[in-house]
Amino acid sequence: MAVKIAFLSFAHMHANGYARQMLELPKGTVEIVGIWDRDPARAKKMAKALGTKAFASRDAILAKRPHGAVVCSENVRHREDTLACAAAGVGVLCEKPLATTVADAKAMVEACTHAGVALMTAFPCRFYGPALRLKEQLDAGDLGEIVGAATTNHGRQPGGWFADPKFSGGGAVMDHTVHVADMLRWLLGREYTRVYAAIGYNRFALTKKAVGKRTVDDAGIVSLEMDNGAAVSIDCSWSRPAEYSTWGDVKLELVGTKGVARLNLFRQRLLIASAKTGRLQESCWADEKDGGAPGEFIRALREGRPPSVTGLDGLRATEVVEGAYRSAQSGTPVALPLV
């Protein structure tokens, strides 16, 4: 029986990525039976698409009982959205963050933790095959004792409600800090201890473009203490200028007791050179398994299990955001766990 999928909203760009990953199963494992958006036209427009149905409004979409929901609304709007799936006992895929606030992220994981419904956060960066050999290697002990990281997650200004904080709640250092420190949490299994931050606002061309009279974070340095002293920078920047020949970068450096290991998630790449655009462009087509993140929260569905990515592990990753918020806000490291 195919598993059913419902989408609550294709604000997020990934919505469609996630949508075509479960299309690409094998036939027969899942069925969106529809799209509610709190953009009409935007359901619509996704549902023709899609080859499924645009629904009014999400009490309707839920009420055909779906096994599960992806949702893709704006970031502050995740709480809302699967506190709705919870009551109406579906399974939830959202994207990150899970949430902009560790209060938020709390009550979401409590509200499906009682509901006794899945909730996993859309961490993809898992799934590539470059990190998968990258974590055997670790857990095999291959280099020892990590005790320290620098990463970076660069990107570009997405615009749009990503550069009002009203809706997504931060900036770079809110949409891009989630990836690595959750990556590194799953690669070490060690936890954070404490955060100092250092975050710039308005700093690059496409955010200033982007927000007008508005203030969004667009460069930060997010430094971390992992509890068995290892030491993590992360740069999450929206530095990458329009005229880039790629998106973003997800890179890893990591010095252990017996050796030291690089990871550049998004090697895995085709140059084009584009006579449309007059530039030469860069396509990543990184090996993501068995479907990706969309492919393991259809399976934890279909095997009645948790999935592998947990909304702890989201939790966890907002823990980090907040924490840098306030240290940046108040020029001090901030503790972690904050709850």
Given for the second form:
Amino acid sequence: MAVKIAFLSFAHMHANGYARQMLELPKGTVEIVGIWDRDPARAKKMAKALGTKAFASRDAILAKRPHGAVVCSENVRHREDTLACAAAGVGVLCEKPLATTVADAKAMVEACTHAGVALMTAFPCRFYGPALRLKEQLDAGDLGEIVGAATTNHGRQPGGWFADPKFSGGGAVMDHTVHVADMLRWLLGREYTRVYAAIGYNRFALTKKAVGKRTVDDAGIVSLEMDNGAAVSIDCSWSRPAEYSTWGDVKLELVGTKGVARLNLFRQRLLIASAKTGRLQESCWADEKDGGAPGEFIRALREGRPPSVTGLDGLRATEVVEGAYRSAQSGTPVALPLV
Amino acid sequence: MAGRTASDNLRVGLIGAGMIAGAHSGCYRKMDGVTVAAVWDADRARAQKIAAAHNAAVCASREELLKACDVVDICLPTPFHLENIRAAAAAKKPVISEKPLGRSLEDCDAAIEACAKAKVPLLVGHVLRFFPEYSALRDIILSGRIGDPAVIHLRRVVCSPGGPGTWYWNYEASGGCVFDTAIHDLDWLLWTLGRPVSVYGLGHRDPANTRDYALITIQFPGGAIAHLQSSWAHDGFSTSFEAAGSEGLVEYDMEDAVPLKVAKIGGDAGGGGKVVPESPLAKSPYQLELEHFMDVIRGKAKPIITPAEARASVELALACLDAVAGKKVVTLSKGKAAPKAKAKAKKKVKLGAEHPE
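For the form predicted together with the partner chain instead of the form predicted on its own, what are the coordinates?
Then the entire complex follows, led off by the chain already shown.
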């Protein structure tokens, strides 16, 4: 029997990728029951593109009793949409960041636990081949104990609601800290004990263009300590100019007692110079194993087990973000966990 | 060379015959108007090796060396800089000292005072200022080509510079990777962005296993954030940087900037091929630095690195050590910005006649 999936909002364009990944799974694995979106026009457009139905309300689509729902609404609406799913007994694959505050994330985890439904945070980086290969080598002890990690998740100013904290909860620190923060917890099997952040607001021309009179953080160096004392830094800045060859990067340099690893997740690429674009561009062929995060979500629902990436993972990453903002505000490190 | 006379020649006395002395020695051989005349090192065999390449005297004491040279080049571990700077200054010899100027601000002040009193130049080897990629990055930032600098990454990773028990792993002596190695990047930051507001750091130190590592965040008055990755825990030497500004981005990775790689099939005895990467320049940054120092000593150039700037680099490096050791924020006093090389160049400075400050 196919796993029935509802899509709640395409505010985050990753929803499109998740839908395609689900449709690429073996035939009969997934049935997309439809799309609901606060923007009805977007729901119609995406329903047409994916060959499914648009629903007029969240209640109406949840009344179709899907097994799971993909929540890709604006960050601040993740809580509301997830809680509605939990109340309807529907499992959730929620776009990252799981929530914009630890309180919201906690409420979501508790609601899903209470309702006995799956809650998975969409952290796709865990499913890329080079990341899985690195995890294998770390687990085998090839690098010894990891004592340091200098990492980046650069991006280009995404504009739209991402640049409006009323909907996004924050800028670059909210958007681009959680991927690597989650990867390191997963790769090293360690928790964070402290966070310190240096954050800049409206530092880049693209941001100034996107935000009008608002201010949003677009530069950040987040420093973290892990429970073995390891030193970690994450550059989450939206620092790629429009003229750059690609949207950004995910890079990790891990220093262990027995060796060093440098991971550049999207380095499988071509460089293209074209008069049609007027700049050098990258074309990346990195892929995700077994349908990536959506594939894992579907398998977890089928097998009635918790997904490999959980709501708690999302909560821990959200803690890093909330701690980072608090630290930048106070100018001092903040102890983790927050809850 | 044309017009060169014996009296133009500067005789260098090398104090210390270790790694950096070897690099300097190679440069001196290529330079006009400079000869290595004397070498002194506690390890006589080591001194002999360098002296042989120059037909230089191997000295038994510092006094002997000071009598045989016009310029003193101190290539010793940091804690030995001060006493040798003092001795050279007392003998009225211009001083070239390896970086960092001293392990403490007190040492720096005493060294600066000794040279000022003796009116001899004190030239500190912050050689990064002569690396074309780093001076170009500075020029790009100062020209405004990438707008207002926002986030700057500086990465300098090295394998253990010496085995366990060497002076490098005596933290009190060397200050570890941050004080001895990242000080290059700190000096570049001060040179380019001026005095920062605060420093935060995390790290890992395990001298017994020759591992030292630090991640440092530095914030500047205009809002720029710098991030340093400093390591003596890697498998080789590598540097990279990235500067993101409001209007653009510059990136550099030493490992991508290798124009020549030669691999011999079968390689060395025992099988596998060995790739030898090279990035040759007409003149090495060390040679450019030493030529500049000689120009300063001859009164032909204003120093690119002043003693006060070398002191400021030590001050910032000490703040970084403090931050990393305490995993805390260290706020820097407003103080005065590191003074730039003074504009009034001494037009006709005789050898060692006046201190450039």
